[in-house]
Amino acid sequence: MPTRRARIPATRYPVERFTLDNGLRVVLTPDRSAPVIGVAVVYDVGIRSEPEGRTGFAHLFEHLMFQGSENLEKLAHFRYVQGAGGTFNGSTHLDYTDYFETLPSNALERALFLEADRMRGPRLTEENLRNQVDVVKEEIRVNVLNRPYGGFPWLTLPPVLFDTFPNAHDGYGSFDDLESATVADAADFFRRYYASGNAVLAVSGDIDTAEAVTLIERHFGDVPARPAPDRPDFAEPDLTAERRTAYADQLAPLPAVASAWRVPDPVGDFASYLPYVVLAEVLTDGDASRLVERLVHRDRAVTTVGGYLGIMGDPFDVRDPTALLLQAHLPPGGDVDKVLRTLDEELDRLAQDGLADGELARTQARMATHLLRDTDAVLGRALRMAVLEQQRGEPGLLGELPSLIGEVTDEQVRAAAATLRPERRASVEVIPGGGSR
């Protein structure tokens, strides 16, 4: 008997698309439901793009965008934003580095304004840069050395599972590296991935359109125009054999266990894609998913368990090559043999028997939930479509995403799991307090 479906309608957001002379692509999507508005600048550079002997340095880099730019001093954005009533932010990812704000509809002129006057230039002073080397080591070390479980797995697992720097490096980056990065190397950075040519710009919320259209031509209608870089392939062949590494975590109270898979070109392959990411929450979203019930509930062989696609967890905005990511804590003493043979065991129960019935419908239905709650939000809805207009030229496939995971079918479930086979499988073990296996 088939497993039913979820039947799921698109959601339609407004959506207006264009491109001023110097490249910068535009996207606007008004709301009117609320006096509040979500500003996303979004580059096309990330992780993936640093230079052997520079790990680190589009996070760096973007810490260096809020000390300053053309006609503002240190700290200026902070005060613009937050005497607005206003928060800001950014973020470094694999394939994009992001900046954010949220503020009420009658600040949107000031946001635009100061995006536009960083994409211009930022400050770039020795004492700038020296202070963000501290600052990001500072991060490092809060974040990763003396956290429990700091960088796993996504700093931990993709040198595994990965050959080439692009994949495998130290997104966060050496402390060696961060320190012998010089202001030449920032302009550098600067003129080649922070070109107008190569970023978008969206804008969500309580907008009027031609209004919002007459303040973005008059802001960054006359940054200088400079194209996109030609961007590298960073494809490299799947494993062909299991790779499996462990270490000693001093900070760590219990064992842990990640494991991934290659899955296809989120991009170029989007359909064949999209059945692994129903794949993850059928495995481990909520206590009636299959490895929750398992591994935590039957077994008791571990504490907690997860599943995702994307090295850090960005199934929409991530391209290719990424992974499928299974994670789980173990109990004192506990078995990671055990657990990835289990784990064996229950994707090939997948793939021979299919989903119960209901098991879709009800994973589909969570799915579509989750994603309209973090895309009500206007910076959400302007973060996701600023990317997807960056990576596909589609920002309106926002809306049809809860509608395209509801036609994901049974068999498409089932022979996704039937690829996950150890074969193909990375895993790194985290070894707790220092000891050996």
Contents of the next structure:
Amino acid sequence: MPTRRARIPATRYPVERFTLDNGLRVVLTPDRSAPVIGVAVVYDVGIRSEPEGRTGFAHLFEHLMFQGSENLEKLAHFRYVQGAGGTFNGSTHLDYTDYFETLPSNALERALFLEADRMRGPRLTEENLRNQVDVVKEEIRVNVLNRPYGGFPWLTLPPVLFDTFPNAHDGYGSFDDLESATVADAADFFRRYYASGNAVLAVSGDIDTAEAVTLIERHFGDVPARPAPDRPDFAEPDLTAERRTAYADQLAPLPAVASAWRVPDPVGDFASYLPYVVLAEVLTDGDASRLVERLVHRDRAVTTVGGYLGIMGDPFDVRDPTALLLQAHLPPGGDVDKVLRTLDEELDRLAQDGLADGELARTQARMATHLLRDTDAVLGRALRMAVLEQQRGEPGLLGELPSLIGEVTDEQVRAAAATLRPERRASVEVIPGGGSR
Amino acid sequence: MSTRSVTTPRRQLPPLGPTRRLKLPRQAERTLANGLTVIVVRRPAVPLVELRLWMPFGRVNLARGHLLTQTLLSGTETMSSVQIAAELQKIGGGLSAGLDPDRLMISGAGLATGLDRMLELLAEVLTGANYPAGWVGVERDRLVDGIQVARSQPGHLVRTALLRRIFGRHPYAVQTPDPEQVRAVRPAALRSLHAQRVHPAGAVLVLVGDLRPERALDAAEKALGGWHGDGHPADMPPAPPLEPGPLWLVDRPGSVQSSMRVALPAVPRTHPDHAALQLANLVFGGYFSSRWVENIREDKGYTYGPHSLIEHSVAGSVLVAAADVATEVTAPALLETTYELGRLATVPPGVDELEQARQYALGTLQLGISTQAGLASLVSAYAGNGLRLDFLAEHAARLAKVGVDDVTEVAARHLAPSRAVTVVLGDAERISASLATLAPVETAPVQ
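Could you give the coordinates for the form predicted in complex with the partner chain, as opposed to the form predicted on its own above?
Below is the whole assembly, all chains and molecules, this chain first.
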């Protein structure tokens, strides 16, 4: 008897979109249930756009956007946001860079002022650049160099999966490249990519739409108009033969492996892409998922296994080319070859036999919870909608994702699994302690 | 770009709008006959429910306690682990268990329509977990591997040393079990620990989300009314006062950073000094716009993410300032840290500086309760101190009253460098001589 399907709930957020004369696109999504707002500005530039010889520059530049601007001294941005009771941050991704605040709603105009001011121009000085190169180096040390499995797999798998510089290089950057960065580089980068026509502003939460429109026009209306640069094509052909590398991590006590397969274009072919997002969860979400049951509990071949879409785990915020990733940590003396063979076996089984009764529905219900939970935070809504506007012109997609995921069929997941063949796979293995295998 | 600001008239920062009053959500509470307290808070923003359940779990055998949290959901008489996980997934749910030195905590979230079923499954494991040998064996090995990985991380190693230095012979001093002890734990020991300690008396269940409070209380009573077991006497001794002494240096040869941790005395949430100490901590290093972060990151570039935080436990509270700094600037970073602590303990902060910290403290209270997950965690943590959500409003009122002199006074009592306990993990060969110019240094073992 087929299992009753859990009803996938929908949350429809109201969405207003408009474009200012200078080309800045704006998304508003009001929700007055709590007196807080989320403000996000997303620029259509990321790691893939940084020039050769300047690895890590998109991220370094993100730091420079916090170092003062036309009307704001260094430190002022932080103090004004936090002094209004808010929090802030920014982050650099493959295809975009975001800047954001969560604030009590009485600080709306202040947040708009702060974002508009740095959109007009950050204060790019030699002193601030040197200071932030030092800070970024410490960030890389704490997140990569001074810890086990640093950068695994988000920095170590792309060079195996991809061949071209934009897709393959280290997005945190080499110390040499970071130290060679100049104020002139930063000014060029700003002029080229931080254009009003290349940005999206999103505001969510406790706002009156009409008032927000007035304030946005007041603060962003006179940001000089500059068009978006042409976005290069980052496409690369799919793999035709398996690729596999290994490296020693002196700090890692146990082996680990990650594999990736290219997937359809997340933006241009969303309908074909979505089943892969579901497949990753069917394989790895919780004790009832296929790979956890098989690899962790039955075979005891791995201690943890995870799967996701997008090198940075951002399935709906990434453009082509991207991948489905599986990663596993192994017990002492674990056999990576055997783990990869078992992956193939389980993917074959799924491709041939399809899903068990109820397996897809329960996975979809769990995915709905994760999506709804992420969008419960006002900032989650502003950020996701800003990127959806930028990459697809479709911010309202956020509210539809749970039901679209719920419409993915057994047959689509089965077909997706059938494409994850070993000859299309790129893998990277971590050899613990630099010892022999 | 900088030339523009010379010729363009400066734009004025817009003022803040009127402050919106703190509005607490609707809540209901019931203590069941078995001693379980259930607190329900309605926030219907998304059609989900957040669940937090904690029970007193102090002074358990560490290895058994940790393995119990890893295996609590691994099966009952009628359900296997995979069935439990699959049944939870059906309602978009998931549960996980964790341990701190005071409590066992079960948390999760699921679709609001699945609340009754989530509570049923929770009751199933609370009353019937049977720790099957096969699963316990797998989870035992995974826990041992996890401890081994943790021990390769500088953050874990310096934390371990700091706890030992702060707490000495107190039970809080060791919070990670030894792998050998974990390997020795058998399923029977887990069953017996469960029978002794997984009890409703003194436990608190928090449900937050798109639910009707009275109906959710009834659902919790129906599902969990049959869970039995007496309370366990709370015998956690008070934490010892911090004993200042030589800096502890833990050697990690080849480390490219030094992990610096400075512990200072703090007070619980209910203490009259709590609000002033919270603001003093913010001014010192508790948020980005603090003296310490502006100094060692934004001015000197020594570090990426320095932060200082007050940690509350049942037996006591402690303030910990943490920074991972480049090896070559370890001593200079400690010097600046001592300077900033000393300055706050001896010179009153600026009025604007205090006001900025106060606005941050008040604003982040609003932000913290604006999500279901944030609200659930806060209500659960407050309940751990015997407090309810109303405390938020009282605390806001206290924050509003703190003056410059109050901050100086608490800083002198709590943030003075003479009261600090310092632990540094790093490449001893490269940092010990320069650290010794600032403080007596004692070398401490890694584990």
